[in-house]
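Shown here is one chain on its own, the form predicted alone, set out as structure tokens.
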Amino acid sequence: MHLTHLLARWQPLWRPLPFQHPVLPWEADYPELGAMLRSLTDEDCARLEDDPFTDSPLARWLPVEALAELVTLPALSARNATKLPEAWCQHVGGRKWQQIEAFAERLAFIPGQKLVEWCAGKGHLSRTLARLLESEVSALEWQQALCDQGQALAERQGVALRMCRQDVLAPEVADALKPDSHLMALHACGDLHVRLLELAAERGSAVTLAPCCYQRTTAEHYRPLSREGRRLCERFGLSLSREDLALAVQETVTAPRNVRLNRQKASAWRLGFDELQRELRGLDAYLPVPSLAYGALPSSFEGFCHWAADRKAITLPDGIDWARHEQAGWRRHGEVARLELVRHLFRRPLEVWLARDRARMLEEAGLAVELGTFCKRSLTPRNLMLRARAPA
């Protein structure tokens, strides 16, 4: 209930996207906390990016040590700990194979359940798990070809997989599940790992997941999937967008350096048009730009307005000054990184109230549910799990 309450309490702050506003309207009334981030170093501002809730000078404005009290979970225990052959994880990336080592470790599996893998991809935590546990495993896929390329991983290693094409979504695969199947998920995407949770709840069957993408919705505005979830929000007055979900996902593990500046540089450059157009349209809005696949940034700033703007059929006049523009984008890039803190203070707060509604939803259908982490943040920040069954 206090997570619910302070969610809603302070919506206005974090709700708000700093890339979209020079000045973003909470700012007239914590106009110290906004001149207190802009004043923050690199150094300090990357630190804060990394811990939010460790001596965060927030806390002065905002509730940092009831956030992190709040978001705390326990790590879950392994039920299988077993360390698995090296040989295993042939065709599978390092971070991927240790998600997989430790979601494999803590899969609650009782000697007679049918194990069905959601949106299994080529089958890899299938794979595993059929030799770890010498038990027959169903996956479920949707593309054909990843279906094959599964299928073909484990028939050459002896392994006991069916790999099955199926939409997860469609009707019918909810004839594939029994009240003795265990249905498991690494990292499935919202309206696909909501639609498992569902079918668990009317068939009372087994979960473990790791849910990830929670703003993967066709719904435009978030429907608490628990009563409770429903009731609390209507008192408190929390209210979620599709793209405020997007909020609880935001985190990523550090990637390499040269992926790091590219990332920094095309925000940069976004930023650089963004103040471009206004100027050039003589309306200061923001305007979305596409997204531009990794390694087609154009290779100069210029170049890449000359690309936003004939998508957005933006004429660029002659003699524009493109050096003034591009420092006006990287002073930006520095000042919404660090108008970013106060969403990020609240990033993790929503990832967890958004599984604790999904926990409570399979609670309120009879099952025993359990939610805490399944490995470390530095392995990936999705680390929550969900595991539930139905009550001895």
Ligand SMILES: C[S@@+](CC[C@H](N)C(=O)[O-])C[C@H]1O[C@@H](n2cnc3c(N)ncnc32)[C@H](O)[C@@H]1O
The other form holds:
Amino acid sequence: MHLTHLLARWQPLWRPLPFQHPVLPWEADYPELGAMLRSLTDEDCARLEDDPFTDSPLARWLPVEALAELVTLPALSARNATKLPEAWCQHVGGRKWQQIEAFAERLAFIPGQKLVEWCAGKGHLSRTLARLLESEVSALEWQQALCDQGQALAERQGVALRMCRQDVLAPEVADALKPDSHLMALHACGDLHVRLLELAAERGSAVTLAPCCYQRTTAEHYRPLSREGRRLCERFGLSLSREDLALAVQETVTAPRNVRLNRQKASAWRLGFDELQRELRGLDAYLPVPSLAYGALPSSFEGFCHWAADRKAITLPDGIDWARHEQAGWRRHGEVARLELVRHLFRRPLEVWLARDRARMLEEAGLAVELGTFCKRSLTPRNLMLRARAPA
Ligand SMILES: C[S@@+](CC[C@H](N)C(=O)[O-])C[C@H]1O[C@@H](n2cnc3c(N)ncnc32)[C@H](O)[C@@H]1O
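Alternative state: the form predicted in complex with the named molecule, after the form predicted alone:
Every chain and every other molecule in the complex is listed next, the one we just looked at coming first.
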């Protein structure tokens, strides 16, 4: 309840995107907060991006301590952490393998249950669990190529895995589930994991889920899944758009240095172009420019502006002072990073709120539910796990 209240109370501060507003709407009410953020050093800004809750100067204005407390979740208990055999991680990326190990250790399997993986990709998690638990696992995935590759890998290793080409949103999925099904998913997005939860709630199936990408949903506005979530949102006036949901998963693992530098340049150039287009159009309003695939960024700021202007049918006159506009873009980039710290503070609380709504929905369906973390944040920031089973 307190979390809903805080998210609702501070909506006017965490919702506006600094990228779109040279001066944020809330700065009129909190001029000192804006000034303090703009004056932060690069080091302090990076420190707070990494850990928004420790030793934060934002605490003078915002409920940092209360939020920190509300997002503290237990690390879910694991089975005897026997290291899985080295050979099992063949064909799986290092980081993904560590996530699979952590997930597998925490899956509360009851012999006789039929494990079904949702959105399984090549079925790496299912293959590992089929070996570990010596039980057949069904892995649902809609891409035929991934199913074929996953099946071939399992057969080569003599593992009892059944890769099933299946759209998990199709109605027939429900027919394939039995009361003793145990549904699991590692990083299934938005509507896909919501469907898993709905079916589990209907059937009372056990669930082990690490949710991901809440914003991948067809609904433009979030309708809480639990009755309690709906009641609290109404009571406190919390309303979440699809764009708001994206905030919950904005934090990514630190990318390699060259990727980071490239992202920073792309952001500074976009902001430089934004200043330029405001001047040229005589209109002080943000103009969205389509995103560019990684590696497709033109080689100069001028080249980027020509590309962006073409997309938006803007004619660039001769004599533009490119250096001045590029510099303005870099200045705005630094400012945006600092002002984003307000949103960073509410990112994990929003993610925890969404996970709690999922947990509550299963509780309301009569399941016993645990919500906690399954691995360190450094392994994946999407480290929340929901475990549910029929009550003993
Ligand atoms: C983010 S990946 C996760 C894969 C795997 N669980 C992992 O952690 O590596 C999502 C997977 O879901 C699959 N997918 C997307 N929509 C689906 C649908 N409607 N039905 C079944 N699979 C789907 C994609 O093809 C992709 O393999």
